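In structure tokens, one chain follows: the form predicted alone.
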Amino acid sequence: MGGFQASFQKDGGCVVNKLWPPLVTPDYTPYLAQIAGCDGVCQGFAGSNPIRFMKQYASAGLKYQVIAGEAGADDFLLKSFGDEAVGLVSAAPYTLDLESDANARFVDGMLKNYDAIPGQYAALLYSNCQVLDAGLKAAGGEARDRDKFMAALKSVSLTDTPRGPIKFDHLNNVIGTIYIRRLGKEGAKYGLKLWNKTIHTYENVSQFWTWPEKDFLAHPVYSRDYPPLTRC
């Protein structure tokens, strides 16, 4: 949410409100009470929450557009959403839409192991262990030496994953590409109703975004506090 408010309001934009609901709350009626005023809202949720969410946001009536980070709209979840979730866009590490053959594999693996359709949860450690084989080969199967498995896994790059390509920065912090998806009808697969299309993809996305790296570091750490609201 820091992260969305600091680059939101960098491209000029202005937070009117900040409203923080307790971890999986059952009836998000007084919060949403609070949301007037706004050309948008953009939700932090995860987990279950999500379809709780955005079912009462549209119980209440409320139009303004929904944007959400990889959890609030996670493919996992498509099988539980309804009509009231077509239209919100959001972005994410993992798109269950991305045409690769990695990613292909991967779902039909889920598929036929599982028999569950994948979201990021799931492609995210999927990545963690190609990355961990990648390091163990490059270290010759020796994980003993920590140093010397530390250096190979910290020099891993892959292109062949269901997120698409990912590397390290030099704090072993991971780089890949953000997908911004639309929620819609369009397109759907594997027997789901909705589905996230992918509008714009930015490669090669690091944990500083479009900040030089002594700057963001140079920022206070994201809280509730932290960027400010300030007077639109």
Given for the second form:
Amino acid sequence: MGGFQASFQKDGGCVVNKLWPPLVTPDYTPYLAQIAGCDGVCQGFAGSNPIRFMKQYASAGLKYQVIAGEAGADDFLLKSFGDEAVGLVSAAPYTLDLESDANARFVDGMLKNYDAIPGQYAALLYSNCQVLDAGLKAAGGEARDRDKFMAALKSVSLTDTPRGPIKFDHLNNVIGTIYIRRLGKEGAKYGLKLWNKTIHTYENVSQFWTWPEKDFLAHPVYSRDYPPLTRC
Amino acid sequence: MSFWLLLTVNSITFGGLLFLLSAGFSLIFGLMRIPNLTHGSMFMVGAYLGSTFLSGELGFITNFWTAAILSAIEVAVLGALMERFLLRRLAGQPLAQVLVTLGVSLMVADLCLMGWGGDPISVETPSGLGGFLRVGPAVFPLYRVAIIGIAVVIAIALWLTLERTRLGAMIRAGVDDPQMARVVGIRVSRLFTIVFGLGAGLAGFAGMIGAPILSVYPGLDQDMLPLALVVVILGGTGSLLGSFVGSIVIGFIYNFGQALLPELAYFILFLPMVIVLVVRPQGLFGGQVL
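Counterpart to the form predicted alone, namely the form predicted together with its partner chain:
Below, the chain from earlier opens the complete complex, with every other chain and molecule after it.
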């Protein structure tokens, strides 16, 4: 959420309020009652909480556009969301609707072996294992020489993961594609009624987004108070 | 203005839901002298069963209210069976009974995970109640207002049962003095089974009633159980009025606490419980010390 706020404000956006419900909140109404006078709401919930949030958001009569990160609109939640989630826009490092051979193979495998429609949690972990696999192969199947294995891991660059091409920066953080999706009914597959449809793609996104590395690392660590709310 | 109105209505709604959950908890606590730690599980099982009835997976389609009543009956039977075949064997050993209920609650949580999977299930708001009630500038979700009505109806029905029927008189006698009740010929053991089943059924019913708001997910049991505990300790065990007042008070503290002092939300939720335990350990309306 800190990253969202920092980038949003850098581009001229204005955050009017920040609310911090506990991670698991059965009823969001006390927080929803405080949302007013804005153009949109960014929710950062995870697990099953986005479902309750979107439902209670709608039933509180709120109509502002909602946006979310990867966990707040994850594809595994699609079967549980109701129509109130239609219009939710999210940014995610994996999207179920990515049309690639690697993703088709992955989704088919998940359906066949686990009878589950995967979301980012499954896809990212699967990609992690692909990286491990590629690193081991590059190191000749030998992980006992740690330095050699680590060097092999760091230089892994893959194109055939479900999330698209990935490689690593010099701090060993992943560089990959970020998909912007809008939740709707169009194009739904695998028996789902709702679908995250990709409307924009950012390629080669690093942990620094558009910030110069030095500026980014000079920031304090993101917290409830950083970045601070600014007067707008 | 509408902020305060919305929160007030929501506090009463949440209080109503808590009352459905905690009325049975309070009666079981008052009569059998044990905190039934499976009560949150009953709430969750009720919601899971109800959502299954609603989905039509069993080959027949039910509407929301039939699903709620069917799941309440099933959970009541489960509760009665548990009392009869597990807790009855440990009669007179409250510690063992509490540990058994704790164990069963963990087992139920895992069984639900096996049966319904880890994905949250969202339950549609019953048809006709999806809209809003407009009062001046404020907008209230109709379903939340309906929950208040349901809670009041159940409260009155329970009150009439306890105050005006033979069964109610026997339950009150059992709460006040189980030994004397036995002496005058009341079959207290059978009463235990009935009250346990009734309490479980109410919790299951509450689970389904709450499902359109809370949805159903693993861990729902452990989210609700502490709330029921706070309500009953605050209101006093075995007292219907106590759980009613306690529920509404906790509903207000829960909602306003989260809105106004989010950092201290849980602290101020449990603070009244601590104060009551120190100052008036029998609870606001309870007859006996725990």
